[in-house]
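A single chain comes next, written as structure tokens; it is the form predicted alone.
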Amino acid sequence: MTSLALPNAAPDVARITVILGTGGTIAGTAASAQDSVGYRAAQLGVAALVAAVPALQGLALEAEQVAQIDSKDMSAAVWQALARRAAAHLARPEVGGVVVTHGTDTLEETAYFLHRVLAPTKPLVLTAAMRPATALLADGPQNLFDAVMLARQRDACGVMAVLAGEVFAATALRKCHTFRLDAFEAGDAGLLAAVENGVLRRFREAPAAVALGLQTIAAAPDAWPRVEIVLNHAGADGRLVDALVAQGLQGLVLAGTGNGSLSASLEAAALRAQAAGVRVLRASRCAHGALLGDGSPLPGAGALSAVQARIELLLQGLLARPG
């Protein structure tokens, strides 16, 4: 079972701390220093963002850029870099851990990819920004001390993220907010730990994983699985589940509603789906809860988002590929 460090744990002065970025808001700049919401996502590299932190100067840090990107539009691509620059930094016997920036956008998708892909033993932390480095009361800064400072703790390990001093396991981490500073929650699961006037103060441990590894993606990003997402909704009729089958889809995930429920004609088309071979999993479009047993054909996801099933079947995907 992975832990995070106690609340009177040291830090890690020993080692360096690697900062990976891949852009997002917390690089963003606007116009206008009163503008939050009319930036440009992704303008700043990393190092700038080091720079403008004062508590960070003087401590054993590195800085790589690996993308520079709104998160919106994080990819496969990215993905398996992130992923390799990541595992390479970690397994350095001198680096006591990695933070990475991004945007908030497909923060929990990343979190979770890396999560299940290399379940690191060091701290692999996350953080992000909801305002623009340019605003007035950016949050960035803030939240990127925090990420180094977690990062520094002897006893922590595996893929967390911090934001707005609340520490998140890589498998709770929900984006339920657009525009809050708080934007984020941990559903049922609770929070991993609170980070405190820099103490950082322990509510439970985080969950256990097995890194699938980085052979696991190793394949060209145009080679991997596609996978979509249909939802279910008053009036689906399960149309767009056979065009997409149509097309060549592999992998399926139904965000239904409530428990995981579908309409009849979505149902239909999803069973004929699976009938074609096309992995199928449901999840719920409600923002929290795990679905329990309903007797339905179809497999659930259990606790799983709708995005995190998409990367579970994404990565089942890539297993099953010969060789």
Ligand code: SIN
Given for the second form:
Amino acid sequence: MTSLALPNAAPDVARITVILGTGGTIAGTAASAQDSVGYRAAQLGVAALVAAVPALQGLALEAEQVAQIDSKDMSAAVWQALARRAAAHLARPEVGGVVVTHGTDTLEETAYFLHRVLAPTKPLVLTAAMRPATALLADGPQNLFDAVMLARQRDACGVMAVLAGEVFAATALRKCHTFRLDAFEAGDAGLLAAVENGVLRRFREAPAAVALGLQTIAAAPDAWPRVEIVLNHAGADGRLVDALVAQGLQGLVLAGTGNGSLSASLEAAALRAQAAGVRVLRASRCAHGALLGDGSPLPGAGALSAVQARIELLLQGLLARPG
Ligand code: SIN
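The block above covers the form predicted alone; next, return the form predicted together with succinic acid.
First the chain shown before, then all remaining chains and molecules of the complex.
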């Protein structure tokens, strides 16, 4: 499966683009236009975000509010609802693509989750903003416009994100800055494309993907497995892992140092957890690179970030459920 159209492929003017709102800074407001930090996320509805972009008027758009949250509070319930609504719209023959407005803080997790569950054959484009809608120079309207332009590409497919004119595969998206407008990067994988003045300029294809399907995430959200991330650091102590296992932990991601290395204490506790039936994956706390085989008895997560590895364990846990 390729994920992007040919460079400058024609937009699909005949079909509808559905915009699903979930909140975030893109829907945030501040008391003062100079304030890009002291704002409240998730204040404006998705219809208001669309109405604020004159260039979108007259296009075949539908808007639907799926959630209204600060994405730091993203939950299994919202993920489940979002995946279901996105899948329902993507299945409509008259819909060409779906856009999701979201917060930046967990954007990479939602993108990866939707990629693994849906791997759609039409474009599913996430976007967000670093500044609230009330800012002097808000980035949300341009990002939303670019996302709609990408979702209207006739031959595009797969889960992507667009921010600051840059198009990311769901697998490569990483938030890397606390404040800058171009707060995301794609690491070694590189960008998929750029959106320049509403036109797509393609750089590479996204990796092929197979959807796990909505049935994988059908369990009630409070029955989803508990999967935690524990970071290795100077003096990291395995008693934290022992305490989590005693609480019924089902999955453990270790954000190791460098090539996924762990302190002796943390490694011993992770091995105890694994022996007790907890699914364990080692990732790296480094921003870039993949884990290389080092003979560890604790499986490595390859090029997945720690938060992506957590989603893998969540999905593995759900897939392993009886019935
Ligand atoms: C959020 O993630 O919902 C708030 C922060 C942001 O969107 O930049």
